[in-house]
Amino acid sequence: MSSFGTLYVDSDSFFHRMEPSLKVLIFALWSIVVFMFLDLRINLILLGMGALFLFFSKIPARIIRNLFIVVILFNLTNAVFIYLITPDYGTTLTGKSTVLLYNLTLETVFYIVTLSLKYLSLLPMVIILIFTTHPSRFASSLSKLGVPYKWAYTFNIIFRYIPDIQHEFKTIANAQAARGLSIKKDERSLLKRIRNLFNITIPLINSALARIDKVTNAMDLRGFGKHQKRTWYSLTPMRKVDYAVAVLALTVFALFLYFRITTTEKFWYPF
Amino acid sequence: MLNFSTKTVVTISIGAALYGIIGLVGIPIGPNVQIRPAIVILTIFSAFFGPLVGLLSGFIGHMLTDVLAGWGVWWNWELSSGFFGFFVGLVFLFKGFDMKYGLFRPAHIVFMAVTGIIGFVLGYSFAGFTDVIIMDEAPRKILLQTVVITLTNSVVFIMFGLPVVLSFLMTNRKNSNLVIES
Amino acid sequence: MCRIVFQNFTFRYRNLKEPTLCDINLEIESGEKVLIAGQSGSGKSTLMHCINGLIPFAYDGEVSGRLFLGEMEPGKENLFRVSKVTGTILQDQDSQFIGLTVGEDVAFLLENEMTPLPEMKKKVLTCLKTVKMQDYINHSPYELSGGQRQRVSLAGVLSSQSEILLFDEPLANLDPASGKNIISLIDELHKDTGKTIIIVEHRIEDVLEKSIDRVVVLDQGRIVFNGKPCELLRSDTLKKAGLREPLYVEAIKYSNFELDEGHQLDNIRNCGDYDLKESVMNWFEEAEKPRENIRKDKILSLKNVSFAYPSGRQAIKDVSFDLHKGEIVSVLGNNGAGKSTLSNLITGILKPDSGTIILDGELINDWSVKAVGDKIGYVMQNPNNMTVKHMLKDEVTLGLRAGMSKPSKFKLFSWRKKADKKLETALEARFIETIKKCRLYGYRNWPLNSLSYGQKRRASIASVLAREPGVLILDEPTAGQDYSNYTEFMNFMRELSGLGIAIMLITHDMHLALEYTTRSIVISDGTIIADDTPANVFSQSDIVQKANLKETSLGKLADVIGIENKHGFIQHFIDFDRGKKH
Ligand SMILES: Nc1ncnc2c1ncn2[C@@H]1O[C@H](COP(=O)(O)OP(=O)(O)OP(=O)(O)O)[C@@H](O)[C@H]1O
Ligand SMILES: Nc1ncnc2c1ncn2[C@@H]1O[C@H](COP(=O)(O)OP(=O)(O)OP(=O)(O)O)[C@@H](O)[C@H]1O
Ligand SMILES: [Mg+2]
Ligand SMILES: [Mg+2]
């Protein structure tokens, strides 16, 4: 985790330079496209595009791999559950039934594969949004999208205090352990461990409550909310490229939309 | 409502950050089941500051947990935390209820218990429903999932969340007319 | 121009019965530089909040009397109008820093004023240059030391047009050299801009190093002194209010020297000019050599301990030392030297990369925090991290109830005997004993969140002490404490050491090290650069410089007066002081 307590990876790429609000827009359009289809072909196209984007984003491969592993593991368990609970769901969707083994049908397998790819194809834009957006630029950019500045500033404060809270949690856990109230395995009674864990939430909440007052004071004293508008130190202007990308993104989205409207079946099953 | 006070902005943010971070912490008590204290945090914040703060802290905070844990963004499940925060925070609207000065009647706690569970039921139903609609998940699998998650979270909420709210109320009640005794 | 005028001003917090500020009458002219001193809990921060408008806008309570800032009455305006004329640096450094980076934090005020971007960038840079922090413009707060953060907050208020600057304990947690820097910085600022400056600080001696126009002393919410520093130093007001006088002033007073109008004690350099010199010389008799401290049994021993943070920073390098029963050791060093890291290693919170830590003959390298915690009490730097419970009493007895400490008296303790009244009385007795020692007896039925910062600090110490540990590690226990609390507390530490407890104190207070500790371990950049008696440490100027330490004003007085034997002089002062106190 970076010193900003976010996952931002400092680097210089096309996506790092891109206006954050634009990234939010693309992310939203991308998600809608994923939601609209249950179509293996579309998901493969998206994953292909995503791979290309990720390549250009210069995010370390290690990070991307870890994220994919998490989602693949999720997909595997999900697949098992779907098979155990509704082994005939593929048949429900397609009306066909091609038995492979016992109660496992080709239709269900195909459904599970498509669904897994659907989950996977959400991933690339999420990764890009999270890892290439500097938190300071994020809030100011939101305000440019028309989000009221007080709402946008929420993200600044969140990013500012995440590391503090993480650090505080560790310190409190240690301070309490030093007084005999441990939340680790060295407290053998599970019940006590749970109780100690809930005990830790109390100082955390207390210090959060105190922090709310102090931060509010510090912000008020420096005139936050004084005017209807405010300027942003970390704001970067929209560039020509950004406009071009926006237009391109909207066009591609329109194509997908057109394709969805003209096809009747949501679930694509070729056999 | 669109024009928050500084305090509301700060409260939502710090609530979200806290809920988000604590969401990462849990003690495993069985395969794939964890006791997570985050619910307590959201309960307290909602009771202190009301439904709006509960809604936004819950939603943004949960999003943060998912992102930091490497899950990506699952807005429909994250919104379920917002539902819970909103409902459990409704108690704030009663005149006779005030966390800061420890004002409450037992009925308020019952009200919280009921609205909290309603919040879970609605929130997870919504999440499950949208998963079926937009992600094309298998409905029966999702139904089972939502029932289990609603039950476990309700238990943690009743067993740990409400008692902590009570303890805050009791102590803040004592926090008046203080004198230095000799 | 903006005069500050309090007229019969009284304020009571909503949840307190008694007012915290009583009948304040005070005028501060524009352009004055004023120090506000007073015991912990005397109402200094409260007074500041009245000026910057947080009272009544952020804190509930009852106000009577009047307060003017120039023409304006803060209570009748809104907070923004008030904050236009006042800039505040709050007591709490963490919450003060709002931006994600140094540049953003300094810009925060300008952003809210809707300053156009190019102008804003320029102004931010100018302000940062004033405090010499321009190289850190893109750093996050976690990459800064305490002193650097202090500078950034200063830059943050510089960007405003406000005529009044309020500093609430700007020196807390700073090492002496950084503290001195900040004070000079404030002084330059005052000279360059002519703003009104009000400083609240416990380290009176450090503030007085640069000229101050006026000192106001608060005692239990009332003004007990309001005048020039030299006047204050001549009188015995500070002592009466339970505050520490600058050491050299104390020494001069011990010599029974008759002080009159002509003596400008606020500058130490003036002290050599009078027959004062002779008086002090007469008082000074070569003190006997400091008693060799009798080394008792080793209790804790570190051998070649090294540690690096995951970030790669080698915070502790090859550290070895022993701690003996009944010894009080001070750990000194600049901000960021590795003192807190070292205590985290000893208490098992961090695990050393190499080397051994031996407690009572047992290797404890791999012990859990909890296991070490049974033997070593640890009081952390920030009291808020330590308190779990709402009420003082529950907090102090919590560790005992956990049943882990099992001190001999409580052998019977078990969950089955929970209802045992004897146990409750024993707990109660222990509680009362502990909080009396920590001077919190009057607050025994208070919730922790209504205590002042210094009081909270003592509460966290009480909760550790109640467990009767064999070794005690305290991270800056006296920061933000006033003199009488400090003296009492340190005498209490001495009592504890008499019982055989080994105590390790991390501190930035040089005189504390001299007066109360038998040995000083000096850390710089992760290595021990000296391990000797405090007096010997302070006489090595290279060590003093390397670790950002500072000679106390007694040493300087000795210089000014021309006493060769500085050690002897300081030792004589300490012995005399101790004799006086008992
Ligand atoms: N928010 C609050 N609510 C209730 N009481 C308070 C509050 N803040 C301070 N007090 C009380 O007012 C008294 C004065 O507090 P204040 O913070 O002004 O002290 P201080 O002189 O700044 O002390 P310190 O040197 O420890 O910071 C204390 O006894 C404290 O208990
Ligand atoms: N969690 C951490 N990760 C990386 N580096 C750290 C961490 N904590 C501290 N450091 C670094 O290690 C060094 C020693 O820090 P430490 O907190 O021990 O200093 P200290 O002597 O206690 O200072 P102070 O007097 O300001 O409390 C510092 O340079 C600091 O930046
Ligand atoms: Mg104060
Ligand atoms: Mg430290």
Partner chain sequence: MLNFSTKTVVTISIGAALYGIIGLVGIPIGPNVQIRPAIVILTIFSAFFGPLVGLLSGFIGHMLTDVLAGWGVWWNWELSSGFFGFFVGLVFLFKGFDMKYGLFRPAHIVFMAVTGIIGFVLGYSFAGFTDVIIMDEAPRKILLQTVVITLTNSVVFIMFGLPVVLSFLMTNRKNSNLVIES
The other form holds:
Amino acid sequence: MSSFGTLYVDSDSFFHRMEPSLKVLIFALWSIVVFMFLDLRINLILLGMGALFLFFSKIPARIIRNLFIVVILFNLTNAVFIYLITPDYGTTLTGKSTVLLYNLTLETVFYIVTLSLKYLSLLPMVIILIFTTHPSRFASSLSKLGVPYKWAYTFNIIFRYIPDIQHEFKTIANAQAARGLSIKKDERSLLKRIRNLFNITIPLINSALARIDKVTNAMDLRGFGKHQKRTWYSLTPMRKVDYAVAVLALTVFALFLYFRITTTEKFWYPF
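Could the form predicted on its own be shown next, to go alongside the form predicted together with the partner chain?
Only one chain is given; partner chains and other molecules are left out.
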């Protein structure tokens, strides 16, 4: 959490200076490309580009590391379920069956790797969009793209209060731990840790609801939503370099789209 009390990380990188609506556009195009292909080559290209972007974004390594660990753990869990539920899905896609172990085939392993890199290649742009865009500028950029300002302000509030909820969770967890209701490894029983986590969740939900009520009353007192349009204090103008980046992003997206249209195979399998 930054000194601003948000997920925003203050820095002076190229992505921090970029107009927020342009980052939203690039994220949208990036997401379309990710879900448009089931191709290991495309996923590796996107992952490489994303790693390069993360390097220039100057986001602290601990944030990137923790998020990548979470996504990798999700991919491992997803891989286990794919193997248990549809172990022959790779064979269905390719029409080939190369058995490696028991009912595990090379085709299914290749499909799992491709799918895992597909999810992983989306993460860099998610990190850049969230951690290099101040919530107020993000809301104004959504409004500039035609999103109703009430919806845009909703995203603003969400990004602002995620760190507060995290802090509240830690406070309640420490208070419960002082009463002997720990959720950490010092409590050996997994069942008790789950039960103790439930004891934290209820106060956290009550605290979040109380916070929502306070914010709602404050916005009503200020007449929020009375007018059809509104102005924004944090409105970042488009620069020449932003227009150039937008043209480059649309050009690259057009190339990916052309490749997808001209490619008949749904799943790329080289063997």
